[in-house]
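Shown next as structure tokens: one chain only, the form predicted on its own.
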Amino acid sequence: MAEVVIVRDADEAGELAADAILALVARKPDAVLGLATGSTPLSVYRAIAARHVDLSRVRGFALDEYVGLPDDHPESYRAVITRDVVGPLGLTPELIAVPGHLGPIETAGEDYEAAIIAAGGIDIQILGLGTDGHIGFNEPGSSFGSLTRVKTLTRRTREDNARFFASIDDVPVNCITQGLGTIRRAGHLLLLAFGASKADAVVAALEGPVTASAPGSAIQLHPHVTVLIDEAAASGLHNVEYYRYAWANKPAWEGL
């Protein structure tokens, strides 16, 4: 079972998110990170940044990329990784990959999963849940033993992301992603999702069937995912109550 915590918001989240990737960086400061975009990862990335640690050796695996948008383009993830991540956070631009860009996009999925386990495998993956549950650019029906491989967008994932371009003509139809079983090989889940709109994405994640419908439900064959959610996105689940009950005592001890 997931352990699922939940926070008042978003900064809360982002505090003990930075606590679990910044313990493991002391233990290890090559450690190996799996890099989420969008506007949900980005309380995490702020928490870390305050703490002023030195993460020069962290190396990192953005989780997907659009096909077609050049690298330069300022809605590209590897723009994105750049602004939102890599600069703030003080890493390494040279130990930081995004998919797509390691060579030509024919092999590209194949060139990612390489460097990755070249890298020793991913320590901590960051993970967003999209409204119709798809984590990274694993849209339903993605299998759940997929590799890092090029993916068509839905429509609803294209107008969620609508808002970062002029129009939704403007946001890409296809994209390379980490595949669900890419995601799985990583050490530890770290999943975020916030507000009421993902209050359905976050039920059949956590309570519902295990089924390629709901690419989050991927999660639970997992056996370290921690749940960072608001009271918002946590609305719809039966056992909250126990969740709560299991947060308030876990011994400290444990950590995330």
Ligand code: GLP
Contents of the next structure:
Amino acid sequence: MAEVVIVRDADEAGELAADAILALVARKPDAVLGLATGSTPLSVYRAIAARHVDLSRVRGFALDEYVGLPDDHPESYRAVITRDVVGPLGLTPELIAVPGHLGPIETAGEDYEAAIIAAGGIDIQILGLGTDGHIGFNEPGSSFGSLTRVKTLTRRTREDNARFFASIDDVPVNCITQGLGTIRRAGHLLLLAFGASKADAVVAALEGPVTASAPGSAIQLHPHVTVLIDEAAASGLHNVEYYRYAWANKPAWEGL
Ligand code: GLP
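Next block: the form predicted in complex with the named molecule, after the form predicted on its own:
Below, the chain from earlier opens the complete complex, with every other chain and molecule after it.
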């Protein structure tokens, strides 16, 4: 099962995630990271940036992207990754890929999968969780075997993300996302969620049945998952006592 760590706040989660990511980079300077966007992982990127480690050889693959935004749109995930991740962490722009930007959109999914495989696969995949249970942009109903492809966003996701745009009408309807199958191939999944609005999706992902109706539940099929959540996001879970007990008794030699 996933290791579930209930943290004080996003900053504590960011420090723990940074520990795991920088331990990986120390072992493997050209490690391959799966980079999530959205508000959730920002504390991870802040914590990593504050440690001033040389990350110039690290390679990265963004989790998802809108389809249909102009190339220079400030809310494209390519722009967000450049602004919030590549710059502050000192990553090398040429080593960071974003789906939908490698060639024609018709073959963008296959091209992205081929690039991930050529890089040797993703070592650590950072994940947020949508209020409707999505990971990446894999909306409810997405196949557990799905690979990177163009998808259609739910109304709820477009409403959630409207805060980044002038209005919901400006939020693209289409997106391209790593599939649940792509995510399941990564070596280690780091899933983060904060706030009461994520509580239902957290229960569905961690303790609900494994079902395409709750895409986050795909993590239950993965052998190495760390879930970093605050009290509010953990508020609906049944096994909280065990998660705390397991974390408190974690062998000192074992990293995340
Ligand atoms: C967005 C992104 C996801 C993200 C999720 C949660 O739509 N495509 O990758 O994890 O929804 O977003 P946030 O972290 O802003 O709550």
